[in-house]
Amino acid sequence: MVGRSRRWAWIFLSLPLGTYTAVVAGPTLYSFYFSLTDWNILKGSHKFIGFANFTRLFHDSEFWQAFTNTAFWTVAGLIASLVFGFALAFGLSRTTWGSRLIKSMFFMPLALSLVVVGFIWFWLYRLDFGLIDMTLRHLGFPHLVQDWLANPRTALPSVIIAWTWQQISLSMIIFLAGLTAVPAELFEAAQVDGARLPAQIRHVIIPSIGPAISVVISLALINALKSFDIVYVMTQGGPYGKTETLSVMTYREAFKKYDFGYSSATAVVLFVMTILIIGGYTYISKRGSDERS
């Protein structure tokens, strides 16, 4: 009877594991390979090279300021996340007139594909007729009114905040749900001790919502290291490879430059240091867990 089944288990787990192998197994052990060779596919033909595309990406400044870009993006894409996602969820959890309708607005951006938004900010940010300009003009502050997308000292942290705008969203959606599942019981007991609300967030709501915030990060994490979309359609790197990335990096030396060997490494370094982070702290959260517990 277990013999059984284990056969039809395996049965039913062949078509997702064969598709998982097909679509991101292989093209991943494809993409070691090929980091591995000489592939420029105008030449039609590829040899191996070993490490070479590697000691050449190590001593590419063009690499390290977007190795440096994605390391920001993403420091700052995670604070930005659980400080303002908490926040608001925090906030909206506590009010009770117009609620639906501010959790509505607020859910709207996670509505919207990164392109989209993408769109939405490039023309905020317009020098002629964005309306951020348009804005500081009648405010008074024309000396602040700039191309925020053209300047190589606002251009990445302009795009990092419009890229935070949706991931806020999807951050207090989160906290959100958190929020509902702490009992009341807790928040009545931290009143009757005498806390205060900084008190009863770092005591009560914090060690509550544990799991909420382990998913925060996560999501956060992923998300900030993959970024392309909205870095291409808002700048494709520029200026002067400002708010490059390291997938911008590996779309432009793939399918501008054709140097496949060369954008399979950068993919590779990308893949690795995604696995070191998000295994890192799934490693850390858990051994916290375990010692709580």
Contents of the next structure:
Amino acid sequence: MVGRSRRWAWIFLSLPLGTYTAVVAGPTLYSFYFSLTDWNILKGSHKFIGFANFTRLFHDSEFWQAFTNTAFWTVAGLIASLVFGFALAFGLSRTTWGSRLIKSMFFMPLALSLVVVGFIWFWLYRLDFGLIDMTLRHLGFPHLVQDWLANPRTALPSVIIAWTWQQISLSMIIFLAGLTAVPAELFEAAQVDGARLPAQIRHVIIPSIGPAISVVISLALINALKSFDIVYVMTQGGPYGKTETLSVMTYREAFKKYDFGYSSATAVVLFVMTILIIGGYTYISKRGSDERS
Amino acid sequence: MSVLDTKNGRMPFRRSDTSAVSKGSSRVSWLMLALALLFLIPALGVFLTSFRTDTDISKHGIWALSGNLTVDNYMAMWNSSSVRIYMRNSFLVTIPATLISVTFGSLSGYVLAKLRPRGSGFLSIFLISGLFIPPQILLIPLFQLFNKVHLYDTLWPMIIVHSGYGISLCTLVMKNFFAHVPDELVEAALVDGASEPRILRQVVLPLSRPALGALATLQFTFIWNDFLYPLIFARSETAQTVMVGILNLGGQYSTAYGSQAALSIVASLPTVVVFIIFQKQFIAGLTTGAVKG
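Switching forms now, from the form predicted alone to the form predicted in complex with the partner chain, please provide the structure.
Then the entire complex follows, led off by the chain already shown.
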């Protein structure tokens, strides 16, 4: 590269790099430091205490509940994204008419904010007046009628289903893109061979949409780990912390309890968890594709 | 982030009539249309709510067919000064933050794809790793920072943080896109004596319009729909965006379901409109041949 271009490279990079460092990379490092301090605005304390916050965290039942909820959310969200996203995309790819309209309908939730999604589903879950309870009563299951978001047993699955509604749109888009890019000859060959549909899906379709599958997996994992807005809107983490995720706990410790040090420790755990899961997944999928080739 | 096929830097969609998946049938279309309608039923509740009075809602619920429809909630929106402030704030945050993040991402993406100074590999990982950083880990340090520089409770924190946090996605997408712009084009312009900024502006960026458009749409949607940053960095109404505003309505009056629903719909309009435009642009971008990988 000529010297003149090198100078321009750094001039071009200066603003993005500076902003990113100040807003993302710098604060992340600061949070790592804060997680090692006892810093409580209400108590007025601010001192270095090593790993004490983490010790406290690992003995905190609220933390373990948030951790378990986040893990459950991640696994359930991942499976739902893969199964329903693929099924809908596959169905859409086999339509003969109206595909643009139907596609737009399925895409619609993606344009909405999670605040609005939470509000939308609130009207399905409400006790008695919600669509679910009304339908149950009409169909003759009055004993199943309940306040879905207030019942400790149903609250978390209910919130996850609302979140999944939008997540399925996202994974469907990606699967559809993957499916429409698969060369037609592959399918024609499979049909000539007389392969049945399940066999076609397993042996022809799934192997040829590998990149789409990894994008769907990564996004479902990241979005599940980040889940905050929809919980805040629908349940605020209740009842009894049953819907609290690590993101919500981080927020609550910092901006409700003003325990900045402890909140930073929670954020660090969330960060490390994200990196381990995404890094682990990337590593496994890379090794898998290396072995195949 | 994901609507773009990040693996090979080109847009993943093709027209569905060139779909490669084995032949479809009309019955599948009917089935998918029925599923799409079912899929959208949850959203119907918000529409119904927005046309009912609060007393009517508390008496019959929203799904009952009895009760009168009214546009009062929308009239109240129209006349509310708070709603005007929320909507204006959302635009004042979203438009600059979208433009800045896409511009910065184009600059860094161009450098990392085409100029490749020493350390490009590390810089790419550094800038793109922000995709995996949960926003919660940034909150306390940024909260402190914006307090210190007296920007807390203004729109600036949201503009700045979205501009910075968006750099990861924008760099990734633009870098992948620029990687497919032939080197010969850039070299030819260099031989002609064009400077790097001129090459970027007059040769590379005009080719990138489809990618820029799709990326800007995504960023617009993400930033408009964000809830976390206004929740943390703004307290008074004058600095809040519409997504937090929806919840504030709930706080002002004990049951404001009707007006909350109306505001949910009004607040979703910009992204829904942008989304519809985006879908067409997406398909057009693919057929121009400018983005063929």
